[in-house]
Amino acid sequence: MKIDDITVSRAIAESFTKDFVDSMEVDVAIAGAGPSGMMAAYYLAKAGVKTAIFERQLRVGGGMPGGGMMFNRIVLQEEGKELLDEIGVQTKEYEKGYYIADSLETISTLCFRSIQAGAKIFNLISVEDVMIREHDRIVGLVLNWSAVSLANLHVDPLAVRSKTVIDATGHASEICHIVVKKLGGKLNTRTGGVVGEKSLWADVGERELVENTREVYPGLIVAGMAANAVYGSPRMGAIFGGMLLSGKKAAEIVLRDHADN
């Protein structure tokens, strides 16, 4: 078959634009395609919730692909292993209660499963602001190409509307910072702001990560490492069970709220 360059270009531009325009109104908009963001998207999409993730980097996965200090392995406890069993990631018991997984297999499988479930993932798109309406409720995200931000160009953004936003931006907890700095909003934390993460203590950090996954502001749920950064809990290093469990809990909060409404 003879390949026509314009047909190739048209196919890419038309199919992407169709998906992007369709995702300008979703049930859930997630900032960050790390493990917690994609796990949340997987469970939401599987339940029929219209979900889109916006990731500023070229690749998905957050810190997971790098494993621990560029050794592409991650550790999980029993509860995290069960989630990997569900999506089809291989694990190996290192010693009782500790399981090893390949970080690249894990994140690629999680990406595949979330997309196959129906979630849309848009990489190279940055979240630069939020949309608000009455009573300062967050009702969407304001987006721009990551290249625009990196080049410091003055280009106006576009917006997407959503019933719920999930901040899964990792250590930076970017959406929560926007709420505090631009809206003067009071988060559901002991200070009303982003408390900031503490130093490494995996045992406490893993446990508190799931506890900290909650609605932190009207219309905004915080998940993954962003949750510990916002609530002032320790970081965990290269153990990732809590990240996966946090994503699942974020999805459960959304599903419960949608059922109530």
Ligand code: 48F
The other form holds:
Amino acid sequence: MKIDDITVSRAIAESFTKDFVDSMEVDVAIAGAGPSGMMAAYYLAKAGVKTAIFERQLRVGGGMPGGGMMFNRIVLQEEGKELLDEIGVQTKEYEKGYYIADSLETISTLCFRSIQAGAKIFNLISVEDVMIREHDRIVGLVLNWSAVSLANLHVDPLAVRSKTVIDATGHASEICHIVVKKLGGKLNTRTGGVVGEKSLWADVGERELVENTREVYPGLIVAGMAANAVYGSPRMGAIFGGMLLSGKKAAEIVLRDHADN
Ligand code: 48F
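Would you mind generating the form predicted together with this ligand now that we have the form predicted on its own?
Up next: the whole complex, starting with the chain shown before.
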């Protein structure tokens, strides 16, 4: 067969555009393809919920591929390890109750599982705003190519509508910051704003992370490190069980809410 260059180009452009246009109305729009965002997407897609993730970077994974200080390994406690067993990532017990996994194997499996379950992941796209309607409810995300802000170009964005948004943007908790800054929005934190993460304390940080994973504003759930930053809990370094459990809990909240409505 002779390869036609234009067929290759048309296949890429048409296939991408079809998925992108289809994702303009989803059940759940997730900002950030780190471990918590992809774990949430996996459980949602597996349950038949139409889910899209928008990721600013060229690659997915957020802070996971770098492991701890560029040693590409991550540590998990028992509950986190069980989630890796479920998606087929190998772990080794290091000491009683402490499991070690390869950060690249983990993040690539999370990406593979979430896409195979039916989630769409769009990389190189940044969330630059939210969409709101009456009753101060968030009803979607406002997107632009990451290259636009990198090149400092003045280009207007496009929008996607969703029943629920998940802020899985990590330490920066960007979507919650947007809500506070642009909507004067009152988050349901003790200050009404983003409280800010505390210094490293893995034991407390991991425990509080799951509690902090919740609806922080109507239509907006916060997950992963963003949840601890928003509610004022400690960071935890390169232990990742909490991130996975947080993603799973975010998915469970959505499934419960969508079943009620
Ligand atoms: O930072 P990240 O990995 O968040 P996470 O899922 O996991 C945190 C851990 O990696 C680590 C940790 C472990 O103890 O604390 O930090 O909570 O992934 C967040 C992703 O969101 C993307 C960012 O590029 C990263 O891949 N992101 C951030 N802001 C935006 C965004 C935005 N405005 N639009 C799109 N993507």
